[in-house]
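One chain follows as structure tokens, the form predicted on its own.
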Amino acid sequence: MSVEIKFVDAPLGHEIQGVDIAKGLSDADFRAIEEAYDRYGVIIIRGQKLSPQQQVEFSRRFGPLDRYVLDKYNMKDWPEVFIVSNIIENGKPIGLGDAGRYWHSDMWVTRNPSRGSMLHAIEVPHDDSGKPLGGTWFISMQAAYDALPEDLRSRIEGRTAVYSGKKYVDFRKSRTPVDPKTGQMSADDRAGMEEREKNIAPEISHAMVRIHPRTGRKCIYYSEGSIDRIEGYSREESEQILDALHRHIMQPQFLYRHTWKVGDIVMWDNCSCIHNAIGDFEWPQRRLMHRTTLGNPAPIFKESGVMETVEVRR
């Protein structure tokens, strides 16, 4: 096989192509897609078929690879594989259903969040029209970092974000839709909110400027609804702060939509960008994906040229 990109009109989500990745990969191959993985943050490796035998398989040659914090989705058989699906099976959903419906970075909630993720599409959604639906946005944080104004820049540089569990949960309910009947979020809806709150710290540090520990380069690190404040800032200050970000990071410029096909791989890095599912579509439109999770290769994140120093508070 011979590996070509295919670009978009964007800073990430250019295309890998000339790979059939359950026929195997040459290691001059696989260097090749995980430099380009490295390089733009996100990639897309369209028309696969994969077990998930294979796609952990594939998945492991990134490095180790992270389970999902909520258990009760994970594969039984490959339980590195993460099941996201709106699809009810004897009257249980098999796998999470409203996953990642806002702007952020994967695993954000735990001490040293993972390298990345890889989403493999099994089935996906579509209008009557056979419009595909279910689309995933993805914003480049690094291409945001290089254009920032140097006043917001030099109020982020060396600061420390403190993330909040409850803030959080609260941000995720407001989101999530309920019955007009009853005005009350879905069993299932309720369920994992519940488990949300039991596995989040309450809160967790993180700094707001990073280096990448791959490339070098400098990325945001930010999650929608979750910042509680800046230290250093009062709560004013930071809420001014964070409001300039986000209007900043929103550019279409960052931007890039992803429309699913069958068969797509995407894979995203959690450092370099940050990422919302769309949730246009709703049962019996059917939706199944299988993630898996790549561990971080770096013991911690590096921020400011040195160790970053990451807080727990319980």
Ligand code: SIN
The other form holds:
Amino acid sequence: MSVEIKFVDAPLGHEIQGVDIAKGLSDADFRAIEEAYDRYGVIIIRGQKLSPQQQVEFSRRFGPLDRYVLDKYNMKDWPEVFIVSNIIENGKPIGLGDAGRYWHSDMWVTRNPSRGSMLHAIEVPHDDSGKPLGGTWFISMQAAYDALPEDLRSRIEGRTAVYSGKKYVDFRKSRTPVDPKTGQMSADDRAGMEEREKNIAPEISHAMVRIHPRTGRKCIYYSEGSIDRIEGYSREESEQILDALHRHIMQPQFLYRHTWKVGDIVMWDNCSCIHNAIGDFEWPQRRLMHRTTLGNPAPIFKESGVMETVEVRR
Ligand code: SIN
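Go ahead and give the structure of the form predicted in complex with the named molecule, now that the form predicted on its own is out.
Okay, now the whole complex, with that chain kicking things off.
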């Protein structure tokens, strides 16, 4: 086996070294990658060069794939590959430019959210001095769950949050910059917003604490700006709990910030972490990422929680 893990000083975001995915992975190497992915929630594999077909094949080793909900930005030949990009070609965006610019877990808009996502960096924007832009933040929701103060834990455990499509779209609009001269969003951002408005369900409910289907660990489930209410509480109580939860989750000890390089593959787990794409760049600075979305697996953990007993590295 050639896989090695280089640990970073965070609960997630550790680097897998010693693999060239395009050349093929032994079963032992693949198992080591999958185990690190399940255990830590975000793993980084640098220096890869995968065609869309190779990315789909590697992703399928983790199980069946989901397609991203906005089909418009899925590749024609490889519809399992969703294009995250601000690049405009022939006057049209080639991908979703403002994807993921808020704290969220992917595909919360569906009843059965996907297992996770794999993002492969094809082009990374940078400033005039060469400093990379367009990074991505990740927060470990299993570490945040473990550190919950008792009163907050007892207020969310066993509860259901009702997410609202309208609240989410309004929240995203409120965060999207407008041109000061025209008061309008960019054409690219407007296209993304219109797609969301067309496709999102009015309401969807999710447990506030989820049991990770592969490790058995408890994780807070939360996406900002999208939860209308927590069932069983008044609106006021709901808002207070959500504010307290947001403040708890946003602590630096749960956070990893990824600075992208061309060739990076980053995989994140949608149960054990949330993420936020940093929009600190602007066309003609170019960002192009290929994303595949892993389907939700059937639960495999044992009641005793095999992985709960394993030392979790920071
Ligand atoms: C996403 O949420 O899928 C996009 C993340 C990123 O572009 O960094």
